[in-house]
Amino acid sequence: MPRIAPSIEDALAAVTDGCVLAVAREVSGVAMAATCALVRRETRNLHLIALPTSSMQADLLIGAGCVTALETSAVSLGEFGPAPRFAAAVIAGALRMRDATCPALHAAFQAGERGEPFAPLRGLIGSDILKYRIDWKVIDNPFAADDPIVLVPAIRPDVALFHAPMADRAGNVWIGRQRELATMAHAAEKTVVTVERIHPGDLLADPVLAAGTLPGFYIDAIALAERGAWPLPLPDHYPADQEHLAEYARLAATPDGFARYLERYVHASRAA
C-alpha cells in the first residue's frame, strides 16, 4: 500500500539525485508545491521527461540547477513568451537536450507501460528530428515492401511525479480525464502524487469515480498539498494565476530576477 507521507518532503524520497524524472503537461497536472521541495531541497543532475511539454515547472528545476537533461517536444510559458532559464541553459550549453515529438513521447511512454522495448511510429519519417535522435532507429517494416518506419524506445522512468484532485486513505489516486497520467504511473518504476484532498470513501468503489481512478498499487507515495499546482491550473478545479506568472516571467528573464524569485516564493516557504 502506498504511504500517506506527512510532508512533501517526506514523500519525495524516491526522487533521488541523477534519477529519471518523468512529469506532466500543465493541463494535466503539475506538482507545483513538490517542485519547489526539490529546489529547496537542492536536487541536482536530473534528467527531466515531459509528457510531452512543460513550462514554468521545468523553467524553474533547470534555473535551479536541478536539472542536467531534458527530454521534451516543447518548453514555454505560453502567452507570457519562450522559459527564458530554459532558453538562457540551452544557449549556454549547460543542459543536454534531447528533442522529441509529442507522438513519439506518448508512444515511448505507452511501450513502456506495456513492458514492450520499443514502439513505432510512422510521423517522424521526413522529419530533421531523425537528424538529432541516434537512438531512433528506421527500418524496413517486415511486412511490406519498401516501407519505412522509425522504432523510438520505450521510456522508463526511475520516478513519475504530478498533481492530482485527490486520494483515498488505500492509496487510490483519482486522476479523472487526465489519463497520460495513468501511462506515466504504469511506465515509472515509482510514482509520487500530492492532492487537494483526501477522499473519506473507497475511490475504486464508486461507479462515478472508479472509471477515472489509478489504483494504489501503482503509487509509492501521497502527500497533501492543497493548491498544490499553483500557480499554474488544476484542470476542472481552478485556473492558473496570470498575475504570478506574468510575475515570473518577468523576474526569470534575468539570473538576478531569477534568483530573487527564488528567495521570494520558493525558499521563502522553507520557514512558512
The other form holds:
Amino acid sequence: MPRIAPSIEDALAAVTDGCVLAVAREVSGVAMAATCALVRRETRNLHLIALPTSSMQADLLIGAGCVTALETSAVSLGEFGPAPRFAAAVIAGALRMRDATCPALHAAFQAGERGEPFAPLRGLIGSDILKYRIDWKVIDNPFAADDPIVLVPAIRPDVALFHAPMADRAGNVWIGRQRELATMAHAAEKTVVTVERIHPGDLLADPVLAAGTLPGFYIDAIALAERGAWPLPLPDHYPADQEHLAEYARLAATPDGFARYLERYVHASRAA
Amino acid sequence: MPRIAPSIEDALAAVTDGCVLAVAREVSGVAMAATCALVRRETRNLHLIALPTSSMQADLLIGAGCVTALETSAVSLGEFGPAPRFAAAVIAGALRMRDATCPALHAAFQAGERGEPFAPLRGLIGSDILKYRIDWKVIDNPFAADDPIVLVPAIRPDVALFHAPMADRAGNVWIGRQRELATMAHAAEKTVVTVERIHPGDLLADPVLAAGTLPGFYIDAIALAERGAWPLPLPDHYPADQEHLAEYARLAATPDGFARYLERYVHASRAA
Amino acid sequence: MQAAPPEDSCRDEELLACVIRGLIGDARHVAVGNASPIPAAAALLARAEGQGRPYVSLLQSRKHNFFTDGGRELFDCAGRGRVDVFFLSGAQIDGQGNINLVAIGDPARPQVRFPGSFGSAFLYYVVPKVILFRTEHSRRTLVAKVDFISAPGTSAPNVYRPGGPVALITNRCVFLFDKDKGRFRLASVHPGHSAAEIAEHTGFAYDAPETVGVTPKPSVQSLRLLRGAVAGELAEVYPQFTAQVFGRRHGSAS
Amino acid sequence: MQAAPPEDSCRDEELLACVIRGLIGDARHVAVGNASPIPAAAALLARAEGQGRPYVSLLQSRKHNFFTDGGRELFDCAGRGRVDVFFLSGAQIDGQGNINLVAIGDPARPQVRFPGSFGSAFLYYVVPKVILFRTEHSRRTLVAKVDFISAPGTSAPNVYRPGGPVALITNRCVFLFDKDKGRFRLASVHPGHSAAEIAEHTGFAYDAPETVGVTPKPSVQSLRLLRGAVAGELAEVYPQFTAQVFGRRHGSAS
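Alternative state: the form predicted together with another copy of the chain, after the form predicted alone:
Every chain and every other molecule in the complex is listed next, the one we just looked at coming first.
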C-alpha cells in the first residue's frame, strides 16, 4: 500500500539521478512543487518524457541542469512565448532531444500500460520526426497490400510524477477526466503523486468518485502539496498564475535572469 | 446531437439485419430490454461481437435465430451453467464462430477506437485459438530478435449497444468505471444506449460526473428503459434476478422450453 | 446450513484452499476469475495471513476489486507484470499442461461445446504463477491430449512467456508442473487418497516419486482465519458456497 | 479596450475568421488547438450559423470541449475519422505544404528552436480538411523549402492519408492547396493587398490566375454573430484577444 509521505522531498525518493521520469501536460496536473524540490535536491541526468507536451516544468528542470535527455512533442510557455531554457539548451547541444508527436507518445504509453512491445501509428511517414527517430520502425501492414505503417516502441518510465486534486488514506488518487494520468501510472514502474488534500473516505467506495480514481495499487508515494501545481493551473480547481508566468518568461529569457528566478522562487521556498 | 428516442424500438433503428453489433459483458451493463425488442422485431443475420464475453444476451439472440456469426471469448450463464442455445447452435453448425480471448477483443476495440489497423498482443502463439483465427497474423517483433508476436485486426462494429445508469438531454451517458463502454462506442460507427433515467442537468458540467461520462458526440440514439438490464445486473444499481436466470437456464435447455420462455417473457412484454 | 467441523478436522474445500494458499507464497497481487470460490478463499487467506498483502482482485466482486479502467485493466495489469498469481481450469487438461475451454471434437462441429477460452490464451503466458484448479479428477478431465488448446502449457524458447502453470490441484492430489520437462510431477495425495488411485484416474503420464507424501492438513491458525475473516469476506461473492462450506451467511456476525 | 468598428467595415481578424468559416463549410466536428483565437472564432461562428452543428472542440476550453478520455481522445477521434476540420500553423511553411514547427538549421544544433511538432505529424494526415493559418506573410515564414518537416503537405500514393491541407490563410491572402499538384494556388487577396505584393513577400512558387479576386468581406449577419454570441463564447478562452478585437470582456452582457 502506498504511503502518505511526511514531505514532498520524502515522496520523491524514487526519482533518482539518471532515471526516466514521465510528467504530465499542463492541463492534466503538473507537480510543480515537487519539481522545485527536484531542483533544490540537484537531481541530475533525468531522462524526461512529457505526455505529450510540457511547459514551465520542463523549462525549469532543463534550466536548472537536471535533464540530459528529453522526449516530447513540444515545450512551450503558450501565450508567454517559447520556452527559453529549453530552446537555449537545444541550441547549445546540451540536451539529447527526441522529438515526437502527441499521439505517438499516447500510443507508446498505452503500449507500455498493456505490456506490449509497440503500438502502430498512422501519419509520420515522410516527416523529419520519423527520420530522426531511429528507434521507430516502419513495417508493411500485414492486413493490407503496400501499406507502410509506423510502429513506436512502448514507453515504460521508471517513475511517473503528477499532481492531482485528492487522494485517500489507502493511496487511491482522484484524477477525474485526466485519463492519461492513469495510463502514465500503469505504464511506469513507480508513480509519485502530490495532491491538494486528503479525502477522508474511500474513493473507491463511491461509484461516482471511483469512476475518476486511479487505484492506490499503482501508486508508490503520495505527498500533500497545497496549490502544488502553482504557478500552473489545476483544472477545475485554480487557474494559472498569469503574472507569475509572465515573470518567469521574462527572467528565464537569460541565464542570469533564470538564476535570479531560482534564487527567488525555488531555493527560497526551502526556508518558507 | 443524439436524440432521446420515444421508444426502445425507435432507438434500435440503427441495428439493421446483417449488421455487426457489439455488446457489453455482463458486469458492464447489458441492454436486455433492447435485446428482447430485437428478438420481437425478428432481427436477422447479426454478426455479434461480445466485449469480451456474453451471457444470457448472446444465448437469447442465438436461440431466437437473430445471429449468424459470433465473435467472443466465452458465452456462459455463469453459476447457472453453460449457455444452452449457444452450445446447441455451435454443435449444429448453425453459427459462424470466431473464438477469441478477452484481451484480444479489448485490444482490437482499442485499435478500432484509435483508427489504427491492428494491435499487437502477447500470448496466443501455440494455441488453437490462433490456429483457427486466420484473420490474425503473426509477425516478428521488429524491436527484438526472433520474437514472434500476434497482431489482431481492429474491430469497428456498425453499432455498439449497451445499458447505462443515466443520460442527460444532450445525450451524454454516464458509464462510471465501465471504461470499455467508451472504447466500444469510440470504435463503433453508431452507438445505441438504453438508460435507467434521464439526468436533469449537464453531465459534463460537473467534473466529478464528467469523469464517468461518455460524451453525446459518440451516441446516436438513447431510449429510456427502467431496469433495462433485467434479469442481468446493473452494477451499483441492482443485482441479477437469480430466480429468473435459473428459470431461463432450465427452459433454454431445450428448444421447446426456449420457445416457451420467449412466449412468456419476450413476446408477452410487447403487450405489457 | 451446517455447522463448521471442529478444528481437528477439515473439509475438502478447506484443505484445497490451504494447499493453494501455500502455493501462492509471497505475492503482491493475486487475481481470481469467475466461479472460483476455493481459489478466492485461498487468496483471501493469504491476505489475512499477510496482513494486507497481497492485493486480491476477485473479478466478480465490487469490494475486492480495485479496477477502474474497465474490463481491460486485469489484462493490462497482467501484461505489465502486475499480476503474480492467477487461476485457470479446463474442461480438459493434459499432461503437457495444455488446457481446453472450447470443445470436444472438431471445434467447427463439436460433440460438446464449452463456454470459451476467456482470458486464458493471454494470462497463461504472462502471469508467473498460474495455478490450475480442477476438482473433478478423472480420465474425462485429465487427458493425454486436449481436443482444443485454449492455451498451451509450455511454449517454444523464442515465444515471450514469463508465465505459465506451476501446479494442478484436484480433489485427489497436488501435481507440480516441471516447466523444463513440460510434465507434471505428483507432489502429494490428499488424506484418504493413494498414488495407485491417482494413476487409475489420470489420463496423462506424469512423474512420481517412489513414495508420495500426503498433502498436509491446514494448521489450526489457518483454519481459524478461513472460517472467520475469510468466510466473512467470501460471502459477498459466493454466498451459497460460504453458507455450505463454512456455515456462514453474508452479513452474519463473525 | 476599443469599441467595435461599424458594420460596414471590419477588422482584419474578423475578415480572416469569416474566410475560415467559409472554408469550414458543413462539418460535424471542428477541433481547434492551442493559441488559435481566429480559427476558434471561425469555428464558433460556424456553429452559431449552423444552429448547434458542428461540434466545436477548443482544446484549451473546459466548456467547449467534450473530451473525457484524456489527452488522447482528440487523436483517437481524428484517427477514427471523427474530426473534420483542424488548424495547423508553422514557423515555416513551404510551397509543397510542408510545415516546420521544430527548428531552423540542423535540428541537432539548430540556430533557432521552436516548441515542437505537437500533434501535426498525425493530424495533418488524418483530418480531411486541415486549414493552415499563419498571419505573418513574409519570405521568412513562407519559404521555398522548410528546414525540418514536422509534417509533409502530401504523401506518396501508398501512404495512408485521408487528410491534408486545403488552404493557407495569411494576413495578405488566401491560398488553396491543389493536392494533385502538391502546390498552392492564390485564391484571393484581402482588401487593400495586391497580387504583386503577394509575389514579393512569398518565398515559394505558387499558381495564380491572371487576375486574382479580392477576398469577400464578411456579411453583416456574420459580423453580428461574430461580435455578439461568438465573442461572448470566445472570451472564456481568449479574454485578451476578445477584448482587443471585439471590445468584449468575459462575462460582459451581449
